[in-house]
Every structure is written in structure tokens, then in C-alpha cells.
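Here we start with a single chain on its own, the form predicted on its own, put down as C-alpha cells.
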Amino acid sequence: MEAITSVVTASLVGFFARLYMLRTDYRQYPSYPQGYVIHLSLGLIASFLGAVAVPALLVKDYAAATFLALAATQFREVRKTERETLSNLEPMELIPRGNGYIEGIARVFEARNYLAGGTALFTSIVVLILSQYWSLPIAIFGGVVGGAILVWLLDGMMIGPKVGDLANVRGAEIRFTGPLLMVEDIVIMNVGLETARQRLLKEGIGVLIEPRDPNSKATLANLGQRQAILHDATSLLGVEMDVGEPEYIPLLRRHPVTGALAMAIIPGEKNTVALLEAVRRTPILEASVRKPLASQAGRLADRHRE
């Protein structure tokens, strides 16, 4: 009776768990109510299996605690599915994501079955012993105490740094130098159209995000962690261009000393506060992170430089 408690419990709570972790935010991603029901039917699977673990090694089944090591395999696939149905999209976006961030969505969703089937798992063991000393009520009542207690520490791991935490992120001035669009002393691009300058000038915002230290700025620097800049910020925010007008795609250029990034946009709402706060927190992806100076070769160049 307690195996099948503790089973039952485990998984509702490894469930919720999942569901609690399943967001639809700006990114749009996933989808309702499509993606929903595909996302919390594997975190069911992925809870259910969790459960199932410890019974099956209490009564010597280790056959069934194999299955762990093929949802493993699974949900590796997951990976895979929302990587490729992501980059399916990307044409449609009118700023792409690019393949970092939509790399990183992917690990994300992958990450989050692993941590629905972890929450079972652990739910299962507390209900198992609190049912050797208590009441199967106040066992099952610990399981789920425990079970919430482990989603929130585990779910507060996995906010990662964002923008705003290795660099300091300011409004700057957009400015021509002859057709050349300027934000400070970094080049953006070529305007060739005397319409185009007057309405960046008009319209348009600086923002420049200027590195912390040396790991800051090797971080920034990845393309794909500048193209998820720009599609948070275009998210949040809107952007006044559209198909086949290039003169305003909105840029992130980098300044080859100083590592600062640079960038003009002309927003949906021209909001100054709003868009330094939406380039703030846009997450730090996985694979942009840099650490020079974790290296002996980087903490010299660093000391040269100074």
C-alpha cells in the first residue's frame, strides 16, 4: 500500500512540477494549446518514471528501473524536436532568435523533464520513510511539502545571469557622420537615404551596453548572445520596419577595443527606460558564456592590458 501511495503521489507531484515550470512568456514558445498538452504529457511520463524507481528497487524489479535510463534516452529527443521545430520557424520571425538562443529553449525544455522526474523521485523516497515512522496522511502530506520545497530551489537554479549582470547598460546618442549612422563613436551602418537619417534621428534609440571585465566582454561578443538581444528587446518592444527595409533592421555593433556594444533601434514604443530594462534581462546563453581569465594565458593579457 505504501509503494502505490508513494508511486501515486510522486508522480501528481512531479506533474504539477512540470506544469508549474511550463511558461508562456514573450518568446511565445511553446505554443497553446498544442505545445502544452505535448510538454506536460512527457512531464507525466518523466514524473511517472521518477516514482516507479525506488518500489522497483525495494522489491528487486531492476529491470523496471532500467526505463530510467530509456526516458534519458527520450528526452534527449526532446531536445532535438524543439530545436528543429524552432528553427523551422526562425524565417518567420521578423528578428530571428538564432541558433544559440533557440540551442538554449532547446536545452531548457530538455532540462525541465529531468528536474519533473528528479521531483518524483525524490517525493517518492520522503513518503517511504515518513511511512515507516508516521501516518501514511502525514507521509503523503511531507512527500509533497518536501516535493515543492525541491521544485523551488531547483527551479531558482536554473535562472541563469543576464545581460545586466556582466555589463553596465545605458541610453546613448544616435548621431550621423556623413551617411554614417553612429551611436557614440561606434559605426552601425550605412544610410544612404536622407528620409531614413532624419527618422532614426527622430525616432531612433542608442543603447550602449559596455562589458564589465575581460570574461564580460568575450561573452558579449558571441554573435549569438548579440541576435538574442536584439530579438528580446524587438520582442518586448515592437520594431517600426518591416520586410525589405534594411535601413532600419535594427544592429548590435561591437567596438573592437573596448568590447562595448552598440545599438540603434527604432522601438514600437519609443520607451527609453523600457528598452534598457528589456536588453538588461535578456538571458545569458549557455553557449556565449567565456571565461579568459579562468585561463593563466588570460589573466596576462588581462594584467598587460591594464
Second form
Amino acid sequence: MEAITSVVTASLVGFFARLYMLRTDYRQYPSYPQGYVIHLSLGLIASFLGAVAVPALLVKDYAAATFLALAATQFREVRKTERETLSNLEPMELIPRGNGYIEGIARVFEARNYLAGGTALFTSIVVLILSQYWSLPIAIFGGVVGGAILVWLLDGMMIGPKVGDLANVRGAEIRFTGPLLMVEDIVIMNVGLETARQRLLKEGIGVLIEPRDPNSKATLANLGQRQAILHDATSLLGVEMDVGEPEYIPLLRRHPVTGALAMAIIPGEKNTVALLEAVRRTPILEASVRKPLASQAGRLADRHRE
Amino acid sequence: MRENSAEGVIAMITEDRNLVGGGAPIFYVSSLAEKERVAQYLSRITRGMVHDLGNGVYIIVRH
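Okay, that was the form predicted on its own. Show me the form predicted in complex with its partner chain next.
Every chain and every other molecule in the complex is listed next, the one we just looked at coming first.
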């Protein structure tokens, strides 16, 4: 009886953990409602696998416990599916997410299934232990509370740094030197058409992202990270352009010495404060993180420049 | 949206016949205003970007 109670409670807690982590945010993914069904079903399977592991061990059914290993293969598949879906949609995006962002999103989806499974495992252990000393309802209550706390802690730990944590983001002046579009002293691109130049000067906003230390400088140099910033900024504020107007595609270009990134953009809503906030809140992609200062060579290079 | 067609110089637009030559189509124009207009139309048609070489030659490049 304890075993069944523990499996059911743990599966449900794991399922609700997955539901809690499944928030539709500005990335508009997973899309409601088909995406929800897919991920909740997988979350339920993950939770069930986590929930049966300990009860199976207790009745010495080692074969059943090894199914947990099988789950890992299943969820690697999730990452692959997410990556393929997003990559297939990529050519249809006005401002693409970029491979770095797609990989990051795919990883999050895989990881969340493990979190759901882990929560279920933890809950089942709590329920089984408590049921040794107290009545079943108390054990269930303890398991639910324990699982909820674990999800809350794990989910909090999964939130990574944002661009605003690594860099100082501020508005900057847009100007032209001949045909060259510049944001302060960083060249963005060569704009040939006079009409496009006038429009960029009139309606464009310049943004400068200045990294705080050598670690941030190396991280922000990553092309995937830059594309992620552009995608987030344009998906939040819109962009005044259409297919076949390459003059107005926002680009992030890097200052070769300082590593500062500059962007000139004609947002759908002209609001500098909102644009800067959108840039600051762009997540730092796991795959773009570099830490040269963690090495001896990096620290030496930081101390002295010939 | 990305086109699958080739990248590179799609066309050149200039008022001076001595400045250009080579493989890409060349469009001769008689005034700056005409150059701007032709460049804009070509850019929209080919989905390429207009670049100013600074010597009176505009090129359309697909990136």
C-alpha cells in the first residue's frame, strides 16, 4: 500500500513540477496548446520513472530500477526534437534566433524533464520514509511539501545570468561617416541608399553594450549570444522592416579593442528605455560562457598588456 | 527570411563607365537621383543590400 501511494503521489508531484516549469514566456515556446500536451506527457513519463525507482528497489526488482537509465535516452531525444523543430522554423523568422539560442532552449527542455524525474524520486523517498513512522495522509502531505520545496529550489538555481549582469547597457548616438553607419566609434555597416540613411538617423536607436570584465568580454563576443540579443530585442519591441530590406536588419558589431557591442535598430515601438531593458534581460547562453580569468594565462594577460 | 540563392555582388550601378567592369550586371545611370532610385529598386527586387563604394559606384550585395 505504501508503495502504490508513494508512486502515485510522486508521479503527480513530478507532473505538477513540470507544469510549473512550463511557462510560456516571451520566447513563445512551447506554443499553447499542442506544445503543452507534448511536454506534459513527457513530464508525466519522467515523473513516473522517477517515482517507481525506489519502490522497485525495495521489492528487489532490480530490472525495473534500471528503467531509469532508459529514461535518459528518451529525454536526449527530447532535446533533439526541440532542436529540429526550432531549426526548421528558423528560416521563417524575420530575425532568426541563431543556433546558440536554439541549442540553449533545447537543453532547457531536456533538463526540465530530469528535474521532474528527480523531484518524483525525491518525493517518493520522502513518502516512503514518513510512512514508516506516521499515517499515510501525513506521509503524502510531507512528500508533496518536500517535492514543492525541491522544485522551487531547483528552478531558482536554473535561472542563469542575464546580459545586464555582465555588461553596462546604454543608449548611444547613431551617425554616418560617409556611407558607414556608426554607433559612437563602432562601424556597423555600409549603407548605400540616402533614403535608408535618413530613416536610420531619424527613427533608429543606438545601443551600446559594454562588458564589465574580460570574462564578459569573451562571452559577449560569441555570435550566438549576439544573435540571441537581437532576436529577443526585436521579438519584444518589434522591428520596422520587411523581407528584402537588408538596410534595416539590426546587427551587433564589436569594438575590436574594448569588446563593446553596438547595435543600430529601428524598433516597432520607439522607446529607448524599453529597448535597453529588453537587451539587459536577454539570457546569457550556456554555450557562449567563457571564463578566461579562471586560467593562469587569462589572469596574466589581464594584468599586463605589451 | 533567407534566400537560398548565391551570395556575392549581384549588380553594379554607376555614372562613370571607366570605373567598373567584370562579371556582375552593370547599370549605367545619368544622375545621382537616378542612381539612388535604380539602386533601391534593384535592392528590393534582388533582396540584396546597397553599398556605396565612395567613388560613385553603388553595388548590390546579397549577404
